[in-house]
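Have a look below at one chain only, the form predicted on its own, in structure tokens format.
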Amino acid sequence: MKHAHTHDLEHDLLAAAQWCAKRGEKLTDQRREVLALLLSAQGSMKAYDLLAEIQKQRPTAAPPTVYRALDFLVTAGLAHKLESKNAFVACCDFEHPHHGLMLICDRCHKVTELSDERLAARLAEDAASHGFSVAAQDIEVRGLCRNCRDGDTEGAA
């Protein structure tokens, strides 16, 4: 099933706050601010890009503030870390804990998250057959999104 960030930002932030409350945690103002930036981003964001955005409103904001917020958001399932880019993206389906399959465009850097329970189960089964216990299985697939690919096709015609 394909998911995309199509909801209203305030609706998503309210849902995230409710998710945290169900977990006995709090979406603090700093965490909310970082999550709002991730939700609003077209692609992924690096920690220092997030910090630069936050410093536009609060010039004294420091890196540990952003890193703590990102650690919380990833642990709570509200964001994914893209290891290959050392960047972060908001999770589009945090209310259903899952392992993400991230399609990352090499040109425009747009990230599309797919959620496929069958693929996750198959990967876990295959790993188990080798005696391997999977702790996390976020998968990053790089290539060109439709817009960038179609742009190449039109340019070649």
Given for the second form:
Number of protein chains: 2
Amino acid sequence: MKHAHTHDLEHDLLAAAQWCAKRGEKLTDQRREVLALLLSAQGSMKAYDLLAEIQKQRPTAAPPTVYRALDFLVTAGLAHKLESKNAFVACCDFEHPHHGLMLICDRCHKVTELSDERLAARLAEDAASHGFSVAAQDIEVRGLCRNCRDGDTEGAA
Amino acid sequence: MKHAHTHDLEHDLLAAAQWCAKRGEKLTDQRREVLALLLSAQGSMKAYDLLAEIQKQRPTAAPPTVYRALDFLVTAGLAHKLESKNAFVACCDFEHPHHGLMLICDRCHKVTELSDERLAARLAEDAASHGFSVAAQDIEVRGLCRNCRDGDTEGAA
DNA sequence: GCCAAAGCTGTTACGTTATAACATTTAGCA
DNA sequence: TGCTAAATGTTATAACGTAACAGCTTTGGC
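Having seen the form predicted on its own, could you give me the form predicted together with the DNA?
So here's everything in the complex, that chain up top.
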């Protein structure tokens, strides 16, 4: 069993703020609020679900409010967009440049981000062999996580 | 320079129809029309762009017309969805089961689909090591194709 | 041939995802 | 202070995708 500990959350938010500062940017209230929601989420979150949460505090928040924060977080490497779900997740290790491999459980919706240098290397090799220069990559895998595959009855949709 | 030859197109459509028949399905007029558009396109096509083309022949066509055809083609393996662009491409080799790696040029928008068994194997290995069972995967790479990287001034957006 | 079932298509309406554009406020700093 | 750049507020709309139901067409059994 895993819990979202407030202490961990605060720690992560502090690290994120420092990371932004190092890049000459700021983790403003809105950005921090969105990041906190993503960090606390069990799986990924949709933009409009984030918006609904934000609106509990700021009833006037509108779509651009959350999309701006998300754009910032994704650009800063603090979050990733899951293209196959139109959803967002906090990055597990933003301090290291990496090209994550996303394992997305179709049953409990949990997302696990892996970093595999050899996989990335192989991919870069494939691209290079076609004269293609890589700017960004996205690897998403759908399926069942260990718990769900093994017949776990908790955490279903 | 590359051209879309009518002969190739007809050939591909015939092969697709046979592929469907083998699966106990039919490549109906609408499906064939959408597939033909995808096969003829230089890069990928958006659903509503396809719809606009379809409407030149059938002015009453509506979004479900094209989305149904696309769903069919994707399920049958005749086309792929590029999640990062919300766009669709014809599959380059639908007769062989494969997990394509998509190289998407950000400048000329051309899409190259590669199949790399070793890459797929490595990915499956990564997933398995986390107890994750893979149902589907999507690998998309953005960047510049050889021509665009080398300063080709044709085919820009 | 006739009927029933299944599959495909037509059509309307709506839900979801995302951004453009411009006004206003806030933060950093000479 | 007052300038400038960044961030946010606000409205409106664009872009992407689907639900639901009605009607048609094909297929296969009899």
